[in-house]
Each structure stands twice: as C-alpha cells, then as structure tokens.
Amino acid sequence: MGMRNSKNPWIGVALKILACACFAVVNGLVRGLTGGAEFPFAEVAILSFAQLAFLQNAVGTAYMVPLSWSTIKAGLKLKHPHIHLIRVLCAVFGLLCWYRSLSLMPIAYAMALSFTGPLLTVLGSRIFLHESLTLYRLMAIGLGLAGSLIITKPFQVLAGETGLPFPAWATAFPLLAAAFWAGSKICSRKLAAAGESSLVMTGALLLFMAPVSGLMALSSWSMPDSTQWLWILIIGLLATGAHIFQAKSFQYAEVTFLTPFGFSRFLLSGLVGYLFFGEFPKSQTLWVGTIVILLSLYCLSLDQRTLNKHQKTRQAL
C-alpha cells in the first residue's frame, strides 16, 4: 500500500510528533505576539493577528523556495483556477481565524475545538462530494458535535453563565477555523479527483497564500521591530519544519497508524501553554470534552482502517 519503509513505522511517529510539536510552539509564539499573553521570558511588542498570518506566509514561502523552486512554477500551471482560489481562500481564513482564536483564549481551549476539523471535512464530503457516510463516520460526528458542545457551554452561554476564561463568542473562531480548513481539505480532495497533481496543488498554496493574506494584513499593517522580525522568522521556520516533518511521516507509515500520534498536539499545545504562559486548564469540562472528541476521531481511524482492508481484499482477489 505504498509506505516507503514499512519496517521502519515509528519513524514516522517520531517525524509526526516532531510536527506536532513545532506546530504547538508556533502556537505559544502567536498567542504572545498577538497579546493573548505575556512572554515570561521576553517583553515583545504585540503584532495584529492578520499582519502576523501574512508574515508567516511570506516567510515560509521564502524558506520553501529554494527547497521546492519546481514545485513554485508547478504552482502557475492551474487546471481548474477556481476551485483553486476558493481552497486558497479557506486556507488563508483558517489561518486568520486560529490567530485570532489564539489572541482570545488559552491555547489548550483553542485546540480542542480546532480538532472538530477532520469531522467537518467529512460532513463537507459528504454534502459536496457526495462520499458515503459509513457507521463509524456518523459516530464520529455525533460525538465530535456532544464534545464542541461540552466544551463551549451554549445552553450555559444563554443563560449567561459560561465560567470561561474568555469572552463566551471567542469559541466561533476555532470552530471557523476548523471550519474553512475542511473547505480547503475538500477542495484538495475536488482537484485531486479532476486530475490535478499534488505538485500543482501546493505550489498554488505557496504562491497564493501569502499575497492574499498580505491584503487581509494591510488595514491593521505596522512595521515589525527587529525583536518581532526574530521570532517572525522562527514561527516560518518551525511552520515550514512541521510541513515537511508531516509529509516526511507519511513515508514512513500508514496515515490511519499516525492518526492517534496526531493527538499529542493537544497535550504538547497544552504543555507549550503552560511553560510559556502559566496557563494549565482546570475545567473538568474542557478535558471531558477533548476527550470525547478525541473519541471521534479515533472513530475515524478505524473508518479509514476499515477502508483500507477492504482496499486490499478486493486487490487480492
């Protein structure tokens, strides 16, 4: 089925752990640039979430450049340039929406609910690319929907009793993020199924992302000072760092066998919180309801597990 060196799996669980913790540190940086919190270590002038989305954007591309120039000119070569701008379009308020999440609320809360993600996508598949909804599928979106709902207190929010550590409508913009990133996951998934390759597919993210993000940037638009530049150019390099550490997983191991590997995101985001911040969550309602959406996606891993042994008997036959 196509793993590069299937001998070796936990090589690949250690490159997705690498992943999830330069994604969780990128985290931490974005909450105490955009003045969610103060730095213990450093005192730092805060940056607009917009202006900090382009930035990254426009420091990670640089970085890929030279890695990937044909990836970048493969990227100008669009068979469907539609379907591509909205993905870029969800790419870009997926970002905007996470920062601006991160700016609000402590990081832990923040990915919690971003992990609703992978069950919006399946309800997208299912609504615009008409895929099956299999019984494991539908476990999973009912309890990814009973998790979001223990984490966010709606019924509390009517009432107007959330205990929350922030304002109670800062919880739509994870879930908007989660929300646009299963846009842009879909529309791969449309390119994909009308003949569009992978090289084309992200060298359109890396020469697109940035210059529509940069028009996001610019009412709130301030020239970074050179403290800001530093951990600008390190949040490119760890964001850059955790794409390629993915991408390099997958060579190594299956997607289902990583997908459990992926939830220690949750905790190294948590642990990044802590350390940077002082922020340790005791809401008994939070970790209930990360729990249980966890719970959801595990329902998809064994959806997916599922998928592929049917994949391989019928080859066998």
Contents of the next structure:
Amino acid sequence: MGMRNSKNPWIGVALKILACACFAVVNGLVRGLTGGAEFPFAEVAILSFAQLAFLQNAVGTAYMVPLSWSTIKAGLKLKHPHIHLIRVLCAVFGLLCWYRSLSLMPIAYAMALSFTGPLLTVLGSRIFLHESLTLYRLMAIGLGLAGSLIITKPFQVLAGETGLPFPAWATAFPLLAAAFWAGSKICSRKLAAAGESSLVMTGALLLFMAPVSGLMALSSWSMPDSTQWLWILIIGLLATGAHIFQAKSFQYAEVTFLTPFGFSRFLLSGLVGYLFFGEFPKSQTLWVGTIVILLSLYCLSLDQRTLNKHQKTRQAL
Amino acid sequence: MIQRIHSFFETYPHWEGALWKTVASGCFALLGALVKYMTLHPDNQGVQVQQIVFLENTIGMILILLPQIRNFQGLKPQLKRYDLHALRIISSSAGILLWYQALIHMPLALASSLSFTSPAITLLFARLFLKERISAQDMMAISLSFVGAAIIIRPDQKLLLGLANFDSNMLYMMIPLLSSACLAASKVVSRSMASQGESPRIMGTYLLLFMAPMTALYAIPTWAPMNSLQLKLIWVSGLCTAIAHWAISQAYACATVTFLTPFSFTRVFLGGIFGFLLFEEAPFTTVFLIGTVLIFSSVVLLTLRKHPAKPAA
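The form predicted on its own done, now the form predicted together with the partner chain:
Whole complex next, starting from this chain.
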C-alpha cells in the first residue's frame, strides 16, 4: 500500500488515457481495413475481420516473446486449465465479435453498445461468483439496459423501421462482444481468487489467442500485401501497447480511481470515427442512450467506492 | 427379389455391414459437397462455412439424440477428468471445422484422400503420448501414409482452384493434414479415457452435445442472414449427418472394423464424382492416384494389425 501511495496517481491516469487512445486508434484502423468505411490513409484492399484479429494476436505474441519470455513460459503452467480455457475462448470471440461490429457500424454506435459489458460483469458475478447485488448495482443494471434500449430501438426494429445506419441484426455483435468480455473478466476474477498469478494469466492469453483465432481466419484468408502487412503491424503494436499501458497504470493508481477515466475510450473512439471517416453521429438517441449508459457505469464506480470505504473502516477497526 | 436380398444378407451379414458403411461414406461425401455448395453458391451473401457446419451439426445432433432421450438419465461421466473431456471435444471440433475449411479450399476428392492420413497420425500420437509400441509393419504403414500425402501435396502440382499464389497453395494443402491431426488427437484422448474406465456411450453423447456450442462460437462472429436455398439445404445436410451416424452403428453391428475399412474409401470416389458434377473439379492426375493408393494401403495395413498395441513396460 505504502509503495503505491508514494507514486503519483495522475501518471496512472495519463497511462490509462493513453491506453484508451491506443484502443480508439486501433478501432478506427480496424474499421477502415475491414471495409466498414473508406480507409483514409492509403489505398488498401479489404481484409477480413477474422484474419485481422488473428494477425493482430500473432503480432502481439511475436512482440512479447523476446520481451518477456518468462510471461510466455508462465502461460504453460496453468493450475486451472478449464477456467483458463473459458477465459481464452471468451477473449478471442469477444475480440472477433467486436471487430465484426466495427466492420458493420460506425464506431460510436459499437462503442456505446459495448459499454453494457461492465453491467453484464456485475450480473455474471452475481450468478457465478455469488457476489451480492447492491442498490447501486441494481440501479446501474437498470440504467444500462435502458440506455442500450434507447440506442437499439427494439420496438422500431420489430416494426421494421430503424433509421439506424446499419442492418438491425448487426446490433447483436457489440452486445455479444460485451457479453464475451464480461465472461472473460469473470474468469479472471475467479482465477485471481483461486490464487493464479497475473503473469500466468497474461501468458495464457498470449499463447493461446493466436491459434484459437487462427482457425477462424482460415475461411476468409487471403495473403496480405505489403501495405496491409504494414497496417497489421501497426495495429498489433498499438493493441499490445494499449495492454501494456493499461497494466502499468494500475501500478500507479487504484482500479476504482481509474475506472471513470476509462470512459474517455468512448469520447476518443468517437473522435477517431469523426477524424478518420467523418462519421459524426447526429442521432439524438445515440447521445441520450450513451449518457444513460455512462451514468449507469458511474453508479458502478460509486458502488465500488462505498465498498472500499467499508473495507477500510473494517481494516481500521 | 427383396426376399433374395434378405436371405443373402442373412447368410452373409458382413456384406450388409459393408452396405451400411458405404451408405455412411456416401452420406459424408454428400455432406461435404452440400456444405461446399452452400458456401460457394453465387447467391450466398456472406454466410461462412462455420455457420453452415454449426447448423448442420445442431440439426444432426438433435436428430441423433432425440430418439435416445429416455436413456439420458444416469449419463454422468464416470471419469472426473474434465480436462480430458474438454481436450477431446476441442480437438474434435477443431478437426471438423478444419475439415470443412479444407473442402471449400480444394477439390473434394483431394481433401478426402488426405484425410485418410488420420490413422497413421493416430498411431504416431499413441506412440508419443500413450507410449504404445510400434512394430516394423506399423512403421511401414506410417511411412506409406506420409509418402502418399507428400506426393499429393507436391507444391508444383497446381491442384487448387484459382490460386496462383504458391504460399496460399501450401497453406491450404496443410489444412486437411491439420484436421487429421486434430481428429487423431481426439482419438488418442478417447483411447486414454477408455483405458481409464470411461464408457464409449458417454463419450459419444458428450461429444455430440458439446460439439454444437463449440462450433457455435466460431459461427457467431461471422453470422449472416441465410437465403431460402441455404435454409432448405441445411435440413438436408442435418439429415445426412444423422443417417451417416446411424448407418455407421448399423455397419459395426454387422461386421468387423478390419472388413469394413476399405469401404470407407468410397468417400474419395464419391467426392470425386460430386466435385466433378457440382464444381467442375478434375484432380484425378496420375500423381494424385498414386498418392491415394499409398495412403489407402497404409490404412489397410493399419487395420490388419494383429496385436492391438500394448503399452510399453
């Protein structure tokens, strides 16, 4: 504890925002390269999203092998292989669903819908980890649900008129991505509770994500040309960088302190969508829905704070 | 006439087994052709092969398991090795998914022929992981299989459809071998589980039950709306899966594995016919035929093994 307090928490904030920026740029590049919108930087042939996800994972692994061989080796010493298995599968298919949604809809929409993830984590923690549902958490889930309903307009969809700039069934993908990520987060918690080290957890992801996503990439594989390779490399490095920055940020500040700054991901991604593709969502329902979902996430961080206070007073006693 | 056929099968039940085995192989060949047809059809709007495999698998699973639903009580695994169960289900699912990937990327007959390397790979894995003994005859069979595969995969043979690129050529040619390796791995795990006392019926049911969710994972991210032709053919292919499974169990009730194995080679010939009729594939070069004969002879050698492998002391 003392170590952590001696470090400047605002460095942690800066790192967290940097990670969010990396993710936002990756989102933009993925949308452009998979043919979701016209790629602004170069003339590039369309790459399938599954192949992109695989190559990104492969670049990440290849980059980390010389840097931290011990992490990779740790990935082989799994104590709870079945939880690791579910975690890796969730991570891979979450990423795949996310890239599919980027190839189908403007980033802002995908981002707003994917923010339902933390709420699903709360629900999943109730079911699988038997955590209690506090008033704040219930409020958060209600608000999150309302927010995503405002954005996806299910009643208009049923009536056959959405006004959304993409096919209605596409809304399933960011929601599925959020669900998969929630699953992977719950597995991480379960592993952490069982005493698995974070080194082993990272190693498992680095080792197994590429082969699992590789099988997916086969059905639409085409040999990338040199321009595509360049961009794949950039995406792989940015994504790896984002993960490293995120992990580093937790060394400088508490997770709960950093959570609200994670919301910058939405703004930055929206900005990237606007700068890269000129996609500025004018739809009021998107903005209203997003604000409602962000409010619900704020509820969650409030809940975490009260929990922490309780713990501290308990420790003091 | 029917009476005569009936009395013939009564006198020679192993030929009835051969008939069932041929029916099963025919169903598998048709299934491959159907999946390829649905995927490569010009009206297909972005439906990928894994989506079709998932639906076909699910329909097949329901058709197979529904009649046995009463026997489901007490279907608890005896062996509490969930890691082995998981490994087996994952490797089979990967094997099946890779198999259909191979089908859409290369001629049906070629992929079918290469898939018969699986028994040789199984034996290798059994040597590596279960420490089973390998005789000189087994070594011969394994080498025959790999030489056959190497002759077929010769990169200078432009057997692939519309692929001028050497690298992609090699990559696609490896897919059926990868698929065989995955299926071989699943077989070795099953063998190890069976030796530890797990019942084959439970293993079979679990595989059927969990295959659908595993393939669903791969189907979900690429999901796309299907057209009416695909929706109709999906049911046909599901039915094909169920018939094939049923025919196989009938076949093994009538005759021994050794006798039945050569009849599964019909898959390659039927694959060739379907491929020629539906996709204008004509991979029947001399090289292909030599390779196929080598792989077939290795399979025959392996089924003739007199002593089932005993673990080395």
